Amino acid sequence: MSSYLAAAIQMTSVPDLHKNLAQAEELIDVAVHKGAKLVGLPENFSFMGEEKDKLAQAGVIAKETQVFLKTMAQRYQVNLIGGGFPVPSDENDKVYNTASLIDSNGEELLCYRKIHLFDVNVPDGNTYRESSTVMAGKELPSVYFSKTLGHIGLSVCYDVRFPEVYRHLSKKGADVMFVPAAFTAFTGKDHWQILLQARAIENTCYIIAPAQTGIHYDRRQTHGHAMIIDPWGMILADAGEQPGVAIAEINPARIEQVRRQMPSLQHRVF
């Protein structure tokens, strides 16, 4: 592995699937064009509407994003992950939220379904139900092993909350660990960020964040702030309020330095 630039971008994202894919293609082409190898998209990247809607178009959201992922990975030459999307399951009324690493020949490396659901009373007055559409994946997410790009472990906004879920990837080995997310605006004003640090400090990795921004429809807004972080918890790029790309270094030196100064993996009782 040798230095890289990743990105991790920050959208917008509405109730209309090929807006969004306009909106995605815009932004990855700004990253690569900025040197990134690794490019993140946020959670509902490519449709962020009223359940109903997602369900009742979740087919061709997911056929057309899997296809869109695999096409810009190849144009690009750049190694993309699809932050969440809706992804049919057996059961006729839910999908799974579905993250993806793609490579540069368009081959999907890595897949994960989203295990914590969002079910939560939010003290501004909106209620979220992702359950109610969503069915939690079964299985851990898993580290792919890259030669280039380091060690990646996949994740999903909810996630961030259950530090286990980034402790097991820490001892499958990930030394990058994607975040991709549709905070809300509420919550992520006093969680986002910290929460952010607490997954890389503790486990002396880097945070690669994309996230959403803004008002999406209804009442839903999302507090914005894509970040990349270090392992020692220091924020190397925060994409703002405004769609753009936080764009930083993953540098496999500063993994080992941080990791030898504070050895606290080696320390773990459990």
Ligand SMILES: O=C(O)CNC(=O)[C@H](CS)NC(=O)CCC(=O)C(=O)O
Contents of the next structure:
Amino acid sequence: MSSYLAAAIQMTSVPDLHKNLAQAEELIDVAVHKGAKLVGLPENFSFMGEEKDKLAQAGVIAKETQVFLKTMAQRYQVNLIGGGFPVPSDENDKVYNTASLIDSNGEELLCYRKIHLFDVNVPDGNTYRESSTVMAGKELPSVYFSKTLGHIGLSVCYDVRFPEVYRHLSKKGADVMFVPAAFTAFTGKDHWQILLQARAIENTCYIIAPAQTGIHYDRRQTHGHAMIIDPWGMILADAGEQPGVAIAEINPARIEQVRRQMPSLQHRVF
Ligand SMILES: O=C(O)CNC(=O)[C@H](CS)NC(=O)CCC(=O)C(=O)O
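Complement to the form predicted alone: the form predicted in complex with this ligand:
Below is the entire complex, every chain and molecule, led by the chain shown above.
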């Protein structure tokens, strides 16, 4: 593996599948033209709206999103992460919040179903009951060993509050971990960056965190600040608050250097 550029895309997705896919393509285009070889899209990139609307359209959203990811990966000859989109479950009428890694041949390399669901009354007055429409994934994420991109692990949004997910990925060998998110503006301002830096530092790994930003519908507002963090916890790129792209170099020598300087992974007791 040699150094390469990765991109964390930042979007303001709305309750309109085709508008979102058009915005996603524009930003993939920007990222690829800046040289990115691995591009992450945020949670809910293809649809962000009321839970009941998402559920009603889930079949169409899932199908069109999967076709979109494969088409874009092949057209732009890039590795793409779809950071979380609804896929209907076979068991009942709920969906799985699913993240997927697609290579430049359009093949799916990783698929992960969000384990931790956001059932929280946020003190700003918004109530989230993700479990009312989403089934929790039952399997910890696996790691894809890529000769060119490193050892990649996926997670989604609220998972970032559960360090055991990332320790699991780390034990499986991951050194580039994705946290695609739609973090609330209220929690994000105090927790987002700190949680991401903690996950990077404690696992001495790169963290790539695509994000939603701005006002999506009604009172739903997200925090933004898609970012890429290095294994020492340094913020290499931050997309701010407008839709756009955070781009930074993923450098295997930096991972080795930090793991020499701070060998905490070797000192684990549990
Ligand atoms: O807001 C929306 O409409 C869409 N959001 C989402 O789909 C997901 C599940 S509800 N949001 C989060 O997981 C936020 C986590 C978070 O913000 C935290 O952990 O503080």
